[in-house]
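Just the one chain here, the form predicted on its own, laid out as structure tokens.
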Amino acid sequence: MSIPPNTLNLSWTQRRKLTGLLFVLPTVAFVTVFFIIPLLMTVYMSFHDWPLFGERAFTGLKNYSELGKDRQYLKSLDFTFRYTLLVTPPIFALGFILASLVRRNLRFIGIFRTIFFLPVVIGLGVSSLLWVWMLDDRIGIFNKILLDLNLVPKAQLFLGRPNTAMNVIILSVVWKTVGFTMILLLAGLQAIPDELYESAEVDGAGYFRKLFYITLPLMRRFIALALILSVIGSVLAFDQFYIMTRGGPRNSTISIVYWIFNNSFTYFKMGYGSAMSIVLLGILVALTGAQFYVLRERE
């Protein structure tokens, strides 16, 4: 294949820019096809009455105005925020504790890191099905243990009551995701030079002084990343509710993404589901921006 003559006349700087552009083009194409175009399409659909089949009609802001009248939508938002507030602290706290425990390069420490991280490798759908089996009132291992220890008079319907359903879902998600937070925070801990802790100990600093004046300030970026990913994952939670409770009992575990799914693919109200998706995107952008602002680097 011959090289175009104009290419040979390019300067070194121009060839370098052209090479960089060629490397970036696949990523730009991927983001355009799988993010920008679907996003623009979702925005367009949100202004229409868009059934799965049949005529589509422009409705302006009607879909957005209906959101304030949708009691289940408001209830789903409230549930999603409560779930996020309840699940994020234990994920972060346990992740930090585990990261602190496996920080040192001791003998066999790699085995413990692998054990703690192993649930992350399991898919969320598989993990949810596993917990459904363990919580089953007939063959579940949890009920078997409780009955053998005489801690309960009869088998418990853990997923059949609103309070217990929420608690066991939070427990399953913490078990599934805490290893990922551990890895993120472990990277931050290992990036802190040991000399800083040694100097602090010479000056008489205890554990908590080192934690608040050395560890947490120097881990600000890693903490921000861990919290942002955890919050986004919690707000977008769907699989565990769909598999473990189907939104029950009594519609008490319907997350906002679950309600979007129902409207879009069960009731075939694609335009209304698109409007909810755009509002959810705005909420995520606001939450992420707020976390970046609070956890930003300071001089």
The other form holds:
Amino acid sequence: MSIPPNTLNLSWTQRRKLTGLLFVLPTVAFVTVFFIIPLLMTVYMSFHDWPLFGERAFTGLKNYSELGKDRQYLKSLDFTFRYTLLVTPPIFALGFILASLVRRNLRFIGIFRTIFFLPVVIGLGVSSLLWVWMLDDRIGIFNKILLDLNLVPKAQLFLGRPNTAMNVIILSVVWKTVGFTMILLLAGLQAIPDELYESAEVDGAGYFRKLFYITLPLMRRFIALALILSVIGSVLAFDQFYIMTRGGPRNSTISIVYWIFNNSFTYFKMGYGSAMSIVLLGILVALTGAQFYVLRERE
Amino acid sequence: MNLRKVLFILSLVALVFSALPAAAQDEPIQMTMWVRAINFQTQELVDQWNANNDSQIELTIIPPGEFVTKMGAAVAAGDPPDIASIDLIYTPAFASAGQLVDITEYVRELPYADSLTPAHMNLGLYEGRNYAVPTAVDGSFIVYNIDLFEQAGLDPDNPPATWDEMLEAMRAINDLGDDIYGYWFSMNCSGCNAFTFLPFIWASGGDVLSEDYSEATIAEDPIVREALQFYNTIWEEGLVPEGASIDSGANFATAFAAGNIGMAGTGNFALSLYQNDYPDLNFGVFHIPGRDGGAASFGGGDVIAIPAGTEHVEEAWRFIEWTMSEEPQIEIYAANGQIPLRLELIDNPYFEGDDRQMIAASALAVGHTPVTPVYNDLFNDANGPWLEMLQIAILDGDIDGAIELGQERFTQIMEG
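Having seen the form predicted on its own, the form predicted in complex with its partner chain:
Below: every chain and molecule of the assembly, starting with the one above.
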């Protein structure tokens, strides 16, 4: 056994601090290179007319002032928040139901937990393509079932109509992500000691009283985590729209990230795309802050 | 340090530098080339070049929808290919941004420079200098199913020449059966409809852009409205399959090949596909007509250019010049049903006696191509104003709303 000599001649506390610093250094370096520098770069670019190639020019706040005039940007903001509001409740309701179902450690319960969680493991791009095929009017399983049950007179173009396109995309995303919310809520459920329920039952509490006075309050932190992750994911949604509808029909499913992508890489307006990204970042920080505040642990 | 030492070192340096190019010559030049994935004969050109030359070309095929994005990113990252076959309508965007090598001096030395297809040469021209030459010529026209025409009692030797005649023919064919339709369009594909719907407007003397391409004329040109109404009628009367409304171009060429479609707008790229893969398909070709007659075509296809930043300009041009020479033009282009790039070579042994090829080639004479750096944003972008306008007018029937929206968004994009 050899302890390295204290060549730097440091005291024990100094050495401890140095060791701590060395341990976090990889993370600090990672965050700096992959988050802080790109973020500063984006801020810098947002003040410029920055084509993907060619001359760049400083334009001050022009990119930001143009945002208000961009009809599609406002439409995309509206769409993204409508989508978030519509997709979050089913994910939570279903996630909670599933978590309650697989909570007890019964025989073979692992199989069900695995089945419910499986879609989470598939990439969003892959699952979106899968749904495109399942929803197809000629070869899709959904139309086959609906036609065989005589529920529809002819094959439906689910992704071709604005109202159904949104609904089937929500359906696919709920299927894809509900397992993750289930796992988070399951952890919360299992953290609640059984004695609490038992004593409540002795006092004559029914299912809903137990739910509202024991389960939900004690799961607050887990719900907050699941909600914040889910809302951030929904606000940043892109893949499912890019793959399943290409923003259509009639440009009705262009999410905000989709519009940022289009401006940056199809119209080559990187500066403008950066400005939109910064605004979106601000919105997300505010939204997350608000959720933290509402769901904070009260003394 | 004395003079002799200095001279010695200098001569050493000179020796090393003079030896460098010689060393480079020993290694065969490796070049990269990009082309969009469409039915052009680029692979065969590259294979023949590689078999007969020291320099070697590695071909990368890129999905058409991704080409501008990928090329833009490669150029921005300073790592473009040595040779690029670019959808001709994007040439102004790349040339005006200084991303292509000026090849004016090379083009001047071509004895046949004047007979290269004018639309392509025109788009390769920026501020009086040449930046690209043609590599694939692709005009739009209409294909029609001769068997269905005969079954419906129509004269296949006299295909429709006006919009009304087209509608009548579609209705007659539609009546043949439940699964038989008069027409096909891919109404969720922006580029397909620039290629095949714009010519209906042009052939009637109208346009969506002013003559100098400086502003949108959607709202003021009555022909635009009538053309939208024409297509809206096709949709409302069920003369196209319902799935056409959401086809993003995957079935643009193949829908007609199924044999249950009376007519469809298409281009040269589809002719060789039908001839080679669907030998039983009995079809003819006619020009895209105007409302009361006339004809027009979208002069499409690819140009070939040398992206700025390559070290192999000389060798890249040697390849490009060879592709335009007579032998590959006849034995690779014409032999595979693709139109030669030089007008004097359209009369060739492979095209003789094939009316379809001759009509398709003659579409070039009425070919028209919008010249604007924002072409992609206006017409080709899947989320651009062109497709949205068409869908609202044709599928939703809101022609006024579509025209208003189209005019507004076109203007917004053109004003930058």
